[in-house]
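Encoded as structure tokens, the following chain is the form predicted alone, with no partner shown.
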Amino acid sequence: MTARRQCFGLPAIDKTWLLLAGLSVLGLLLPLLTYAPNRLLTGRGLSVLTLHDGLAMALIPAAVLLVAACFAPESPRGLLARAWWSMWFVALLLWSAGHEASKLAGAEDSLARVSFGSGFWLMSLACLLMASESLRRLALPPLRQTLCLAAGIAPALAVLLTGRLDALSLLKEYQNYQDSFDTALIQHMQLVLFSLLPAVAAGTLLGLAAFRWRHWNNWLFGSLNILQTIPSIALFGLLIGPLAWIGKHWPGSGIAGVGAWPAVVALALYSLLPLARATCAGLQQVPQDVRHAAEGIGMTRWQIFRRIDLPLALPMFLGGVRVTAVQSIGLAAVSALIGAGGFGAIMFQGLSGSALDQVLLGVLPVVALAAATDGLFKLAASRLDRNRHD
């Protein structure tokens, strides 16, 4: 079919962004908000044509323009315009839903909630996919990856810091529970931390005794790999009593068998594998011929290790980390449950009190938190690796 739209002097067709650009415009057909006139009672949808002020005519054309970007050559230029106006478009969506939120909702009516519909979940996925997707196919430096995205994402963050968001529903959560969202994230940032550093070092240590006494990488994976299988509240209940037991005979050490210890010991056995098999891993594919041209050159075996296998299998090691960092922050949410607080703690209490906007108030910044993780990490390896060819 490409073929024969080139041969009829027609633009080829990028499928991909054609699908990622059909959903955004499927998302206009959904409902962009919906109102409530409390926080607890279903809402009603508002569609983008119920929208004051002509929002309607400046969404439509908006996403219009996705498709039609469809046809446009995939060029640089046509990638980085691509991406940068998908992201606009989640700026207009979110400056849009603020514009009509502190007209149904505004000082004259504190009880009501205007929220995020299905369809603005629908149009926003859809265009950071399409941002991600051009990005990707640009294959630049996660450097110039990472500053292309900030300043894609600068509209949307003026828009939530210039107060045009502060009428609907999640930014009222937040009002709400300030202090216990600032107290979340100490309280998140700590778990997660105090888990992965003894994690990182018993983790490299299993992961060189791997290395090293190979014979006992079966019995080793084996047990890390019947500890990774365990559901995380599985586990959080069965160190309940041994860590209560602890603090009953131990009573200053200020451990017990709820809130942040069975978390963080949960959360750093959980880290195990991932980091003993990136050691591992980085380990073995050093080429023996390296390690045996240093021996000839007369280089000990602790110099080989420093100079030699610790460099190169550093990248590799480091992406155990940061898969590690990920997993970690995603699974402190649920070690709420247990009392270890944390954003799981916001977004169970909004589940109880069915408040979808608390929930929310939990979830996105636990997703925030772990993309921009993730994203710290691979500038790390970027850097890295552009140290080692230089």
Second form
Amino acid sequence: MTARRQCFGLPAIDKTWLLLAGLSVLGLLLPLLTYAPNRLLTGRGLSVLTLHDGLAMALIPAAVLLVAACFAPESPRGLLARAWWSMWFVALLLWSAGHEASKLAGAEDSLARVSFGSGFWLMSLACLLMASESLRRLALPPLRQTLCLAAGIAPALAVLLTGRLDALSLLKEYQNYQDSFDTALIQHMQLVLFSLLPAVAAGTLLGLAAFRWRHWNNWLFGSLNILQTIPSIALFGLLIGPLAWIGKHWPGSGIAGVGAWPAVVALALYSLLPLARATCAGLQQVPQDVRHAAEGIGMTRWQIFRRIDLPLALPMFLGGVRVTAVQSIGLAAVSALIGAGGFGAIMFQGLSGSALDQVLLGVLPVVALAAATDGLFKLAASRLDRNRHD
Amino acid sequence: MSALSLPVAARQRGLCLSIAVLAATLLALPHAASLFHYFFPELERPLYTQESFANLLLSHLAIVAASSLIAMVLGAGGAILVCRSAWRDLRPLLETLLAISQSLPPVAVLAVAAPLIGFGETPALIALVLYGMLPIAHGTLNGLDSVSPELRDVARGMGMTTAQSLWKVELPLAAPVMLAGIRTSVVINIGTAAIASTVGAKTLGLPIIVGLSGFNTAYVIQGALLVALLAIVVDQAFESLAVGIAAPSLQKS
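Taking the form predicted alone as the starting point, write out the structure of the form predicted in complex with its partner chain.
Full complex below, order starting with the chain above.
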């Protein structure tokens, strides 16, 4: 940490907290909600200050506390308090937004649409950054960090699950599209899983081959790199032709040019490079001395592979699987363009109707899914690491 | 990593070859109606003719170039700023933001931008800039980190100002890693720009989108072929550029 100058006798504080406090105050002045009489009209912004309601008004002292929390000392207790309060603030923000929305939206058959405004997004982002930055500085062990994260999300989740947000148009969209949302979730997971499983098998074999036969490396990684360069929409498009041809000449296979097939094939192809590279790099970083020592004590080649190479290369390999899974979850969203379904279908449908809420209904689950996958793999990797050092 | 061990001539060969294939495809496609008719006899119009492919390519390149330039200024500028002593406090925040954004697919930024800003080139440009900044900022941070502190001290010892040390010592040494970030950003942007046809931007994605919505597989293949080749050409160009600047540099081992 760099030493900070003190100004006017006040303790100098980190610019991070100043910036985040500034963003939250700015967010308070921007519209918390936007209100539109129906789907076609553009919404009008409503900031906390124009709402004149108890719950919304409570946001003002809460925000003052949030700013005060930014000046809390950099001690573990201060950091924890900051993280804790910023997450509670998000929950309060959601609750008051939902409460206002239910008052504004009126009867159930009303066409009025109340959505989150720019102020809501800005304040939520500032709070999330505040919480994650505090947690990062606390440097807790991974498991406790995950528990803290879960405890942080709990109040916001409680607000959502107790139906306090149901009057917001994002949730109304969800109720309208509940069936297609559930289908999209299953399709999205299927696309990712069915492409990842064969890709892990093939990618590992390619990585092993690249490690075993070095002269193969340039050729293999060069061509996989070119494959990786091809944009997703282009690869999906290029696969339609050949797969349609296979489907026509081999009708029993169930292979078709549009739908899930080109999507799964393309996602699997994209996964090959990170997986092969992670396998090869994982094996390359196993010290040659360790292998020699293992040979010295009379291990067979298979034993060396199973007991030395495999466990030592595993963390890097898992890192590759993590990157691949996160990448596939995002890319699967694009595959809706070729009719593969998934959350991308909801997103593109909203895009063609210029309906932001519907777009968000497709985008937010993808981001959540990717972030959760990333977190789970990182947690698994840290457990693995700990077991090794114990 | 693997490509770095290739001889220089081989990499230039990749660039020349890919440019030649793109140019040949671009010239041949307008005359390939009978070929596509042979493969897709059921299609009445097997060749996309609403707009010339060369025009689409140019406008695709224009969007990508404009957004990448802005993204370079903002992304690299932001990263350089948080590496300066006055703004060093904000560096962890930028890193957290970059880490969070890694679970954000590029298409999500585009999809959110369009309903907010409207249809056409503007939302596409804004989305491309916003997402394009991330890999560049990441590359710049890593690049500046790779410069050894001793070299920075030497620069100061020679009497260079902070700005001089940045321009003459740190940035040239950080250039290879920064370039890798710019390469990632531009290649991603080429793909996202193609998808931006769904929000009304005129790019090579247009034949793909029109073909998909009109069940015209021939259109899809024509657009996809050009988008893929364009991405490969640009990637190869960065590869050659990387050779040029990677050669004589002192790096922390």
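Numbering follows the first chain given and starts at 1. Just so it is clear, the model here is predicted, and its values are computed rather than measured. In this text, the rigid core denotes the largest set of C-alpha atoms whose superposition between the two forms falls within 1.5 Å.
L55: CA moves 2 Å or more between the two forms after rigid-core fitting.
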